[in-house]
Every structure is written in structure tokens, then in C-alpha cells.
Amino acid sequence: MHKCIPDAEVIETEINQTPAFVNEKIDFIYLGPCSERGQEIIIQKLKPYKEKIEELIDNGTVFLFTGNAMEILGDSIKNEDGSKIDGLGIFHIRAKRDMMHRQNSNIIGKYEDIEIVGFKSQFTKAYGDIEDNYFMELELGMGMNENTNYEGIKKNNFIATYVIGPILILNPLFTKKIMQMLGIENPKLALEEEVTTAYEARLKEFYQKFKSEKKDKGEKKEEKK
């Protein structure tokens, strides 16, 4: 995104520094994949800060949080043992952790008129209500979790996905939509060529591994007739 917008300031948070939101206005915040120890150390250092980040999705913030980041801001992360884990309560999902079995995918979905391709690798499921607020619907992959093929939550600018980096770089279209979202109506990629071919062809490669995929369940399903 830095080479997109060359011109823009970057401001990067350490753990022990007051988030720059607080005081200034940030046009665009990000929060990537973390460790689990990680998660419970960045709720509680988010948690002065809850109305705020709240007042920034109402007014239009734009936010992108890949991978488990979405769950600090669930409602709680459960453990194996039991126990569990307040996060900050901004969206009514709750994960679960299963650190004995990492889910790896690559994904397929749809946001709005854009076809988004990546990869998820997670050792949490959630599960909540987000129908009214999915980020997208996917065709390869699992969802939130194996019920679901929504995934990630979508509120105003506020996105969230478990779909992990590089998201912006193999996905040029949703990318530009992220500069839209910022305000800037002709959209330029750095290196805009070729990430544009690279998605063409692993969109392609996924949609052909899709339907590999659906050709054999299919014919297991006539298998077990």
C-alpha cells in the first residue's frame, strides 16, 4: 500500500505505544496475524481505546485486519481446556482455538463485484451471527467456520478477514477498491501489470482446482449410492 500511495506517512505502533488514533486522524488503520499470547496482550492494551475504535468504524475509518486480529475485537476466545478469553466485545463472534489442528486453505470469494483469491492458515474457528455484516462469500474454502461460507465481517470502511498476507498484492482489484475507500478516485498500483497477470492466473488455477475438487465429491457421493 506504502508503494501505492509513495507520498503517504506510515506510522507503525510498537506494543507499548499509545495507538496513533488516539490523538490524530488516521485515515487507514491496519492489524495483521499475531501469536495467541499476542492476541491477549493487544486486547488489554486496546482496551482504553474500545469506545474510540468504535466511534472511528461508525464514521468511516478505514480498517483492514487479517488473520486471528478480527478476534480481538470478538466477544471472547475459547481455549482447548475451557477457558476463555474476553476480547473487546466490538463484533458478537466468539473463537475457538484448536492448536492441535492449523486449518490451511486457499480461498476463493466474492466481495461486492470483486473476485478476492487467497490463503487462510488458522488454528481458530468463529462463529456468531454475520449475516448482515459478512466481508464476503466464499466458492473455495471454508468460512468462518465448516457451517458457513461467510467469511470475515464488513462494517462501513471496517474489514476483517482471516485470509492472510499478502492479500493486498495478489488481489489488485480489492486493493484499488482500498484506495477508493481512502478517498482517491484513479486508483494507480505500483507494479500494476504484472500483480494484475498474477492474479488472472492464480484466480484461474484456483477455479480450476474448485472445480477438481467438486468433481470428486461428486463422484465419492455416487460412490457411497
Second form
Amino acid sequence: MHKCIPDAEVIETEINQTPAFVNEKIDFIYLGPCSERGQEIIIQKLKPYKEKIEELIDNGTVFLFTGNAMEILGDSIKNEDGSKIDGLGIFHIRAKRDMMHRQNSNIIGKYEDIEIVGFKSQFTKAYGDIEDNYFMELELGMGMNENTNYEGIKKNNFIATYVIGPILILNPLFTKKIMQMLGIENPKLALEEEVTTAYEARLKEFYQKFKSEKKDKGEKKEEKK
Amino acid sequence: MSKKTLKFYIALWGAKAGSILLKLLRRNATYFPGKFALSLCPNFIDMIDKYKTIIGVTGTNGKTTVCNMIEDILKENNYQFIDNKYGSNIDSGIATTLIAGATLTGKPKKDIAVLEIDERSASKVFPYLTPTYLICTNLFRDSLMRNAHTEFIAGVLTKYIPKETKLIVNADDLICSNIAPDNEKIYFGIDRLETDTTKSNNIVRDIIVCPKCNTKLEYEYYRYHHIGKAHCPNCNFGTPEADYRASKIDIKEKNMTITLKDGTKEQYYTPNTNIINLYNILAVIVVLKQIGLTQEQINNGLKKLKVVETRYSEDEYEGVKIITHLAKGMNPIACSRAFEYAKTTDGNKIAIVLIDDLHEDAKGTENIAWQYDTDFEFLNDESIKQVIIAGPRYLDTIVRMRLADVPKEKIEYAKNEVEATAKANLEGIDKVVILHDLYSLEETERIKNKIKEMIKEKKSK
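And the form predicted in complex with its partner chain, for comparison with the form predicted alone?
Time for the whole complex; same chain goes first.
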């Protein structure tokens, strides 16, 4: 993103620092995946700023949370032994950890008119009603859990997805969309030609290689109906 | 150890018979017999009689090299042992090795077992097998899909390593040195080197804040990634003092001095002086000393060691050096180290990058997130005149290479490795460095042949 917007000032917040959005106007807030222990520390660190985060989401600040970062803003994270960690409770999802079974999947999802490709790699599944504020509907890969094709959360310009990085590099159209959300008209990407060629090739590859997987999923859906 | 049951004997005999049959059929018998035995008798590893001394080797990088060195030195000194060199390093491979090394009643035929143990498989191996010594070489992020992150792997090791096992751990690795805090430990480390820096040169460091109090760690020096010397400014967490400390590394004379905690100094031959191998050699020396080998015996063995060709090879052809260097795909640290080697080795170079995990690609598609944890930036260097990219993920690698600011005009590519190699410009080139994945050995050979063909052609013109 910095290569696409070279003039942007990037502020990296370390675990013991106060997030910059508390005292300054920030245009784009990113939080990436973290370890389970890291998640719990971040929840504690962000708790005092819950209302501020809600206010920023309501006023249209652009957010991107990837991987398990989304769970920090959810209601709770449950361990295998039944113990529970309370999240910030901004979104009503409940995550469930299963540390001996890592869920890996390749995804194709539809967000507005954009096809998003990427990878998920996580120990958790999330449950809760996101029908009104999901980020994308998947055509390939597992959604928030095994029973849904809905993936991620979107509210105003807040986007959270289990899809991991480099989601922006893999998805030039989506990156442009975010740049537009940031108020950039006619956004130009860094290495636009290279990333677009790679994106188109991956999209084609995913459709070709996993077509049968997609078909199977479709058939299963039919049976359920 | 549990009492042997009838099921155990059926599993043992069945696996032994299966192993003979597989060998007759010339099929790979590296994990199947163990898998069979474990499926029939899940407690199999627990029930089989154990060796007097079990040397386990785990960690992210260097397990195979360390095992190979231990085995070669033991052999050189006429020690009898079994190992899983040709078997897999997960539970079924270990069971296969124990089956092969056991009599029909399940008794070990030899005294020592040298076992490479996959760190992720700790939960399936350690409840049943107690290594006398367990080396942990280092702990870094590895395959994201399998190993997630280092806190997870360190947690699995801490949970499952038996309390009786004596650990031999890397003091300069703050993740590795802190596993299994209640176990008895021997630490090995290397004194400050000229190449150490006060600023990190890598994208990834797997430990940044103190795991006890979350304060940012202060590094006295960085060696590579999180390896170095650090302490927490807020509590007592930090790099432990090493029991075996290597210093005075003499690249020319190929030796180093090891200082023991009591001040005794011993000199050892070091067949390879790159930093990763120095740690590996150090771990090997420490464990062999524990089981009673003398300095002389160890040195005799070290002098006869050869680096396995699949990891590193050098070939000089008509004045051009062709180097193959393993750059394990999906492993950001191993690739970063290989890329740094391409940068720092002298001369004008072409780097041929073949890092896609073909094994992973055959199963589906490779998650390329790891490329963004890898220091491709090392390949953006004046001495590297051309970067050639090949393999199924070449389009992704081009993007990563360009984001590392490798100039467009230096990059050549093609999906097919020979086609890509044909674009090499050998004018003024001293070295061709082929950076390849573990599953691309045949492709690497084809690249080597193509380069030789091109050199020959160039000479004849």
C-alpha cells in the first residue's frame, strides 16, 4: 500500500504504544494476524479504545483486519478446554480454536463486482450472524465456518477477513477499491502490470484446478435444499 | 514403557514382513511399516524396547545436517547405532526405524539411536519415546500452513518433551533456549562475530517483545533474524550464558575454539564455516561429548565429513563456478539465508531462483504468503548481474522480486527451468548460483546441464 501511495506516512504501533488513531486522524488502519497469546494481549491493549474504534467505524475510516485479527473485535474466543476470552464485542461473532487442526484453504470470493483470490490458514472457525454485514461470498473455500459461504465482516469502510496477506498484492482490483475508499480518484498501483498478470493467472488457475471442488460444493448445496 | 501385548507382536512381525516385501518389490519402506504398526497398535513406540542412549534432533532448520554429522562421526569411531536417515521424521518414520533396529521380540540390536524428530510431531512421538539427549537446533517460522507460528511450535515442544530428557539448545536463539523450562539444559552459543550487526537486516524476527512482560527486547547484536544477543530492559529475560561457547573462528584454517563453562578451551576442526553450519557443528560436538567421545575422536570425524550434495555443491566448468544451494521452499529463513549467500559470495553472479515447492503445487497450489517473510532484498545487489526465475509460481516471484526493487532489466523468467536458463547472459560472469527447493533436484540438474552447454557454446564461438 505504501508503494502505491508513496506520499503516505506509515505509523507502526508496537504492542506497548498507544495506537495512533487515539489522538490523531488516521486514514487507514491495518491489523494483521497474530499468535493466540498476541491476540489476548491486543484485546487487553485495545479494550480502553473500544468506543473510539466504534466511532471510527461509524464515521467511515478505512480499516483492514486480516487473519485472526478479526476475532479481537468479536464477542469471544473459545479454547478447546472450554475456557473463553472476551473480545471487544464490536461485532457479534464467536471464534472457536482447535489447535491441533489447522484449516488451510484457497479461496475465490465475490466482493461487490470484484473477484478476490487468496489463502486462509487458521486454527479457528467463527460463528455468528453476519448475513447483513459479511465482506464477501465465497465461490471456493471455507467461509467463516464449514456451514457458510459468507466470509469476513464489512461495515462502512471497515473490512475484516480471515484471508491472509499478501491479500492486497494478490488482488489489484480490491487494492484499488481500498484506495478509492481513501478518496484517491483513478488509483494507480505500483507494479500494476506485474500484479495484474499474476492476479489473472491465479484466478484462472484456481478455477481450473479446483473446478471439481467447486462443483462438489455446489452439488452438496443442492442436496441440502 | 507399557507391557507388550499380542497386538504389539502382530504389529512388529507384520511390519517386519511388510518391510522385507517392500524391499523385494523395490518400493520405499521409509514410513509404511511404521504406519502399519501404529495403526494396529497405537502404543507401539511406547511398547518397543528402547535404546540405552537415544539422541533426538529437532528444530526448524538443520535437523538433517546435524543427524548426518552425528552419524558420520559415530561411524568413523566405530560406534554401533540406528538412525532414521532414510526414513521420515514423523511418528511413522520413527516407528519404522525402531522396527528395523529391533529383534523379533522387540529388543534393540544396538545401543544408540540417532533420531531426527519433526518438531510438529512432538505430540505423537514424545509421549512414547524419551530421548536421553534432545538437540533443538533453532526455532523459526516455517510452513505457515503446517507450523503456524513459533509460539505454537515452542508450546507443543514444551508440552510434550519428557521431563527426563536433557536438552541441548541454542543459547543465541531466544525462542529455542526457552522451551521446556523445567528440563535440564546444556546451552551452546557463538561469541560475537565481525559480521554481527546492531541493526537487523531481515524482514522477520520471530521474537520482538519479552514473552514474560511484553517489553520490547533490546539487542546487543543481531546475527540473522532473531538469532543474536538480547535482553529485556524490564525483567530478567534474555540470552542465557552458553555452556559451550565457540569463538576464534578461523575461516582459513577451518577451526574454532570452544570454551567450556569451567574455562577449559578445546580446538575443533570446522569443515564448513558458514554461520548456520557452525551452529550445527557446535550442537554435534556438544552431544557427542555427552556420550563420551573425546576431542580427538570428534575431530577425526569432523575432518572426514562431506556436505551432502543435495544441500550445497560446487562445480567449476571452463572457468565458471556453478553452485547449487538449497533454498527450501515455503521456509522463509532457509530461503533468506540462501539469498544472502548469493549476495555475499564473491564475484559477478547470476542467481537462478527455483523455489516453488513442486510437491505442494502437485497437490493443489502453493500459498505464497511466505515469500513476503523472505528477504528477496538480498538479491538486489550490484554483484548479482541477472536474476532468473523459473517454476509454476514464477509470476508471483516476479512481483516479489520487483517489490524488492530488483531492476526489471535484470530479471528473466519462464515457467520451464531450461527455457528460463537459456536466457542467462554469461558475459563477465564468475558464478552461477542455483537456489533451489528440496523437491526440484532433477530440475536443478537440468539447469546445471543447460548452463554447461551454454558455456561450451560460448567458448566455441
